[in-house]
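A single chain comes next, written as structure tokens; it is the form predicted on its own.
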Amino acid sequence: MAEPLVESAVWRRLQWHRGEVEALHLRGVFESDPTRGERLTAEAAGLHLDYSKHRLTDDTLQLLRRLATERELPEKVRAMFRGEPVNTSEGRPALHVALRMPRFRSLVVDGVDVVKGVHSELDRMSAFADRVRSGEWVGATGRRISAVVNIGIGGSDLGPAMAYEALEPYASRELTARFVSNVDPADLAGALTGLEPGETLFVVVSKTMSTIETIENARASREWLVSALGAGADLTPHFVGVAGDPEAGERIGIPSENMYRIWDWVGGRTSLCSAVGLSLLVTLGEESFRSLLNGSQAMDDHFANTALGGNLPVICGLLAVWYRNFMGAETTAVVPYSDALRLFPAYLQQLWMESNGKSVTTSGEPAEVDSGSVLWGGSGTNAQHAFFQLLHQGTALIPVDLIGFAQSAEDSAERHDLLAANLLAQAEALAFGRTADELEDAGAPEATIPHRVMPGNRPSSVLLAERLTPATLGALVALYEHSVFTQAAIWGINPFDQWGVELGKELASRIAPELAAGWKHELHHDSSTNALIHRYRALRDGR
């Protein structure tokens, strides 16, 4: 039986070492080590990571790497890439990495070469996308498709929506993409505004084809088409689906030949590179979509084959453990200095918190230490005028990832330089702050000095890439996926299940019919829920 995490010598050493680090300020750390800014960096898959502005020393990094080795991180990485059942509670592998493997590779799991299956499905998807993009695939009225509406929720929405926003400069100008997830009727109504029904293709994404929000939105979409095109119109060319079982689409009127497969070894939050990305493949085209896969695959190879000390995902994951368990940080901020990545923090929220929001270890025992942190953020420079005040002068310690690019998709180098200047300035200000003496020397009014002092010593990572391309986005996605896995390996939890999501779904299915106007039976919830159901009915019915 493995030694309890909190009883290991390296864990206890890290707890003691925290006191050494807490006594240091980044100002003094940089002054005593002029090479720190060049030394504490790493490169992979087109990404440059500067982690020098973190509250740690070389001893910290050495201890964290020892912890990773002791917790068998390298062995767990190999197990995942071999297709072993690392999703222990569901007894299956987590093979999102297989979705990006090149065609010439082979990965046999339970006697099946999953890479061969992945590329077979990808070829089907590409052929379909070509038919839509060329105009060969037409709607019920014979007109070519001009709009693609992705209907899903969770990973079936967050990934495609984020990636489309990020890569819109690469998208076909002849196709509009919309994304619907919320069962709130306003979400679908807004997405359909301005679209021509006869030219609209719906991509319905649900692993089981039973997710209530997705099925309801698909049903409402069909009603919208019937209302516009008539009850006798052939709606078959207006719907394709993505599910675990190709036959599942028939339950909502999508024939199996219009269905694309997502395997049970792909979790929703790591499904972007699967058929869940079909709407991206249609709108971006095969070249860009495969470039996205290649970027993820490059980071996968780096994660699997690079020593811990220079391994970007491992470094990021160990930093997260350091702040969560030893420095008292309960939240993490992610701020991309790219408006195109404004949905990236929301995408990462599911990946980060659904994966590691666990209080039970893989053996079913209570977690020994705090696991997971709250991830939040927004795009810079807007974020600077929203929540950066808290980062600079608040009382909470909040590590932040700042993501930037050296080139802009737009032809405006001067404004892009200003954007980059803000990113670099924030990292500098967070780390070094501003002292009372500096303010006094600058002639600041004495009464304002206490309010204008910036304590600094606030940690940040800077991730830089040349340009936001499909490959760069793929690398970023894989970087955070593997950082999350690294954290889970240290904590001994399963990052691939999400049982906490299921209870709410079950209760909603029970409550939904009880809200109907014709419900006459007694309610059997707690007094609060019963009262809220009665109040909701009364407000809805105007009573």
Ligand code: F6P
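Here the structure is a predicted model, which is why all the values come from computation and not from measurement. Residue numbers count along the first chain shown, from 1. Rigid core here is just the name for the largest C-alpha set that superposes within 1.5 Å across the two forms. Compared with the form predicted together with this ligand:
With the core superposed, G518 shows a C-alpha displacement of at least 2 Å between the two forms.
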Second form
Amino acid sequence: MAEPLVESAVWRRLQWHRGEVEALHLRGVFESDPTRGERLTAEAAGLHLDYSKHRLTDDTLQLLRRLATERELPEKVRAMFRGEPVNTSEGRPALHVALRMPRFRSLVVDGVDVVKGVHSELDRMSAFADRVRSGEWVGATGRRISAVVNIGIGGSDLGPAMAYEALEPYASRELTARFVSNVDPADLAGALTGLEPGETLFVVVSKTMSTIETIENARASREWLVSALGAGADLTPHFVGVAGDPEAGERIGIPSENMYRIWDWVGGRTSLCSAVGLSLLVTLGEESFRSLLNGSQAMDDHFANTALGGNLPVICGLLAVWYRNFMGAETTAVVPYSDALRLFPAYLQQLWMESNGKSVTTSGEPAEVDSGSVLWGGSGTNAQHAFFQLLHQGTALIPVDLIGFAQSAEDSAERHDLLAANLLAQAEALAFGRTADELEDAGAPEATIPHRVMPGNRPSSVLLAERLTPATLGALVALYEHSVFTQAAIWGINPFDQWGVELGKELASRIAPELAAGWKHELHHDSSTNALIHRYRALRDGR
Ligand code: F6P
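If the structure you just shared is the form predicted on its own, then what does the corresponding form predicted together with this ligand look like?
To see the whole picture, the full complex is given below, headed by that same chain.
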């Protein structure tokens, strides 16, 4: 049996080493090594990572790499790429990397070349997208499609919604995309506002095709179409679907020839590059969608083939472990300086927290150390005027990823430079702060000095790319996917299952009929849930 993680020499050494690092301030660290800002950087797939403003030394990095080696990260990466059943509790591979492998490659899993299957499905999707984009695919009244409404939730929504917002400049001007996820009727109503029913295509995405929110929204969409187009209208061209089992579309009236497939080895939160991206493929077109895949693939290749020291996802993952397990950070923030990426933190929340929110190891034993941190964030500069105060002067240590681009999609270089100036300024302010002496020299009134001192020594990564393109976005997505995998490999947990979300779903399906039932219906929950059900019914019915 492998040695317990906390008893390994490298873990103990890191615990001890933490004291050495805590004694340092980034000001001193930079002063003693003028090359640090250029040295602690790495590049891959069009992304430049500056991790010099982290609270670590060369020894920290060396120890973290040793930890990764001892926890068999390279072997685990190889196992994932080979299609071994790394999702141990569900006994299957996690092969999102196969979704973006080039056509000429082959990856045989259980006797089947999955790359071949991926490309044949991609070709089907592309042919369908072409028909919609060219106007050949028409609705019940013979009109071409002008709106694509994606219905899905979690991984069947967050990725496509985020990517569409991010890449809207690449989307067809002839097509509007809307995303509906919440079972709150307001969500669907809002998404349908202003749409022409005869020109609307619904893409119903659910790997299981049993997620209640999605099924109900698909049903309500059909009703919306029927009330506008009449009960006799042929609604077949208004719905396509994406599911694990193509026959499952029948349950909501979608024939199997209009279904696209997501394999069971693709997890919801890592499914953007699969048929889950169909609404993106339709709105962006094949070329842009394929460049998104190529961007992810470039990062996959880098992750699989680069030594730990220069490997971007490995560096990011090990930094997350360092802060979580040794420096006491419970949360991590992500701040893209790009309004187009405003949904990126929400997208990452599922990837990061659904994957690594686990407290047992792959073998079912209690996790030995803290795992998954809380990820949160928002777009810069708005975030500066909202939560950055806490990052700068609060008592919690919160590492931040600042993501920026050198060129804007809009024609306003000046304002874009101002945006970038803010990103760089925040990283500088977080790291180096402002001392009492500096404030005094600048003539700050004495009484204000304690309030104005900026402690600095607050860690951040800066991720810079030339421009937010489909390929850059693909690379960013894969970077975080593999960082999450790296963390899980160190902690010995399975990042690919999500059993924790099941109980709530089960209870909701028990409570839903109880809400509809009359007040005489007996309830058998705890006293709080019973009382809340009574109160809800009374408020709803105006009693
Ligand atoms: O709620 C958890 C979850 O299973 C996610 O992992 C998944 O992305 C989402 O629900 C949607 O699932 P489906 O695609 O099967 O509708």
